[in-house]
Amino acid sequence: MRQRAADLAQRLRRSSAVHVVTHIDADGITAGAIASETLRRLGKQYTIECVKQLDETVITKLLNENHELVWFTDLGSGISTQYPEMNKVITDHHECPPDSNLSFHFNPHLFGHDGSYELSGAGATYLVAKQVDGHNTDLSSLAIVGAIGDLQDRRFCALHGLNTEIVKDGRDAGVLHTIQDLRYFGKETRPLAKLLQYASDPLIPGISGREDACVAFLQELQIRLKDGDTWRTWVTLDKDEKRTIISNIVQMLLVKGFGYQTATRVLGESYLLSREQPGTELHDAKEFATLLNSTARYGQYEVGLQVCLGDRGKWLKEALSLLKGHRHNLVEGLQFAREEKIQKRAHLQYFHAGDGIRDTIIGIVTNMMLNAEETDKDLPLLGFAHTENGEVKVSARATQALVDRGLDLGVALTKAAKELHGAGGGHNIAAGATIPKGKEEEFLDLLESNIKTQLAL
């Protein structure tokens, strides 16, 4: 695997002008920003920019473009055995075809690693960019953003597998600090009744979703709300204070019957930016994965790249405008999919938001609606909604429980999409496709299908 990248390394120092081509989620963002900073302290001539998928619209334009070489970051695996007259470079972690072992393709699947946990596009093109040059270890810490924005700490509460090498680095440069900590979005920035409020993962049962009982239960454990005029937030806190609200929610779980299990998903490893100032979005992975998402995912990369490469002036002010409109969107996102109710299938669960949900953020409302309290967690859900070009965005999220049962959801959507003339593609638990429109009962049918069959193996 070293080698792979040392020799990705090698072809793009020999190239004199890159063109890099990568994702709109926060891992894609992270992933380009890698690449143009690699470039940048190249020397090398280089141009980026950032697309949902790789469609054939797409690659037509990067044909008649015809550049020297193309980095595709964070996707790029589903076409590494087609279009052999482009001279490309792939660091990805997406689920690739089996004959796509390729000198020019660098993905974890292709030497035994599971790119849903063990390493993610950024890191795919951190792990090239270090083989570039050594001092490119500073750069791990935007691959650790990227690692969690893509969700790869959900498994074990904390980055495995390759990840982990990457947090190191991160640690050894002093761009990165790790503590065991409570795992729920918003530490940093988060009034605390908030940050109880939109709990997930695990739910606190009584207190996720209701602001009141995150306020009763605070102040039942004495817990100031505020100082002075100011709320507080959760780093805030001192030691004691936290080990109380933690052991209280721990033992919430284990009263209401939800076991050993769910009640240690309470605490997890954090990974805090040593650079970044605390209390703000920029200090933990996560919040600042998530402000990347609010950029990308509105048509405005350029504003989450200027950010990951180091502006604190005018492009974070704007990163930071659309963020709170990213979160308006989400609530809305929410209770749209909440009024457009659940559909269950036998082997599946879904809702259609239509033109209700941009296409751009439909899988994070899919994510947070299998999170909540009242979505079945024992089939997979499917988020549908439409795109500007009048196709059908589908995305899918399931449990780790499923997922150790068999189900591959990156495979399953891929193979129904294929037989729509659509495209899929993605991990084991989470995937998405775009589909014609008006085809969304045949998808179904031919996803279930699939399904039944990798449960029933």
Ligand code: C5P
Given for the second form:
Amino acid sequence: MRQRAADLAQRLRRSSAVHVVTHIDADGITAGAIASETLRRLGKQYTIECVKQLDETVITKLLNENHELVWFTDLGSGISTQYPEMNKVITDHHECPPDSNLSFHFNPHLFGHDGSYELSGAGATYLVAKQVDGHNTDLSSLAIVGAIGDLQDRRFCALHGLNTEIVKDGRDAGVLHTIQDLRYFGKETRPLAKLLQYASDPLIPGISGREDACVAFLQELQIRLKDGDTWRTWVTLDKDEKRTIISNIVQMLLVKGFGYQTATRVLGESYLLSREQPGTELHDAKEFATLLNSTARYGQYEVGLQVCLGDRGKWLKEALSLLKGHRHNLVEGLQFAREEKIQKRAHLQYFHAGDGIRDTIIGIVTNMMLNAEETDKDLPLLGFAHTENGEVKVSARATQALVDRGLDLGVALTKAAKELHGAGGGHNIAAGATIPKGKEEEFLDLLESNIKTQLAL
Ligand code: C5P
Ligand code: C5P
Ligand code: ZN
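Which structure goes with the form predicted together with the named molecule, now that we have seen the form predicted alone?
Everything in the complex follows now, all chains and molecules, and the chain you saw is the first one.
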């Protein structure tokens, strides 16, 4: 694997101009930032663009542009065996087509590692950047933000596999440190009650989703909610306060019969960017990733990219303002999905958001819906949404338990989308596709028969 990374590094060194194509989520933005910074340090000419997916329109445009070399990051594995006329390198972690173990293709799946949790797109890009120059280890913190953005810590409540090598590089380079801490989102910036209100993995029975219950719970534990006029956040609590809250949440889960395995998910490894200001959206990898999702998913990838590359002025300000909109859209999206109601079939469940949820955040909402208390966890969940081009975007999510039983959404969606002349791909636990409008029922039928076979094997 290291040799393959070195081969890609060599191809990059030999080129004079490189065009980077990356994905519009946090992993894609960090991957793009690592790639462009690596090229800048090499003194190469480079350009970059972010795309939702590699469909025919994007590929045709790239072919017409006649680039000396295209560097695909956090996508590209799906087309790795096609378009031999395009000179390319690929650093990706999505499931690969057969016969794609090619000299310009770097992907953990080709070397026996699972790209859904062992290495992200940013991580794959980072490993090549490190082969380009050993000094590039300062970019490891961006690779970790990418992995966390893709929820790669979810399976073991900590990063795993090849990701741990990157964490070690980050520590050695002085850009990253880790602590065992509460796993909920927003420890640096969210008021305490909000942190608990949105707690979803694991849900806190009787507390998650209810602001008044969160306030009452904290007051009962005699935790002050405010310091003067400012809402207190998790990171400002002292050790005893944190211990009290954690042990009470764990106890509540156990008393309600959630079991030891669920209760231990309250705690896990947190990844902190040592050079960032504590108490900001950039200090904790989870919050940094969400900040990036607020930019590129709304067509503003330049904003996220500049923040990754170190801007703490006008671009950061813009990112923070986009974050407000993103939060609002997620709350509204979740509300909308709840009202739409989930339709159940024998081997899957789905909801159709129509024009109600943007195609670029339907994946996040589908994930949140699957996590919700009322949702059946024994069936994979699909969310449909209309795209601007008059097509239909579909996002699919499953639990680890279903994956352990043989489910592979990446394979199932790739196949079903292909039959309908759409484009799909992804991982065993999370996948997506774009299909023609009106083909939803047909897609569900195809998918269902596929899933049924996977789970029967
Ligand atoms: O395109 P990409 O590979 O970057 O996205 C990975 C997707 O997989 C993310 O949307 C992430 O939320 C999802 N995922 C998940 N559960 C996991 C691992 C990944 O939903 N355990
Ligand atoms: O878009 P969504 O978050 O649902 O995507 C889930 C996973 O499927 C991501 O890893 C994404 O990159 C992948 N995907 C893909 N091809 C598509 C749509 C999504 O590989 N057409
Ligand atoms: Zn990714």
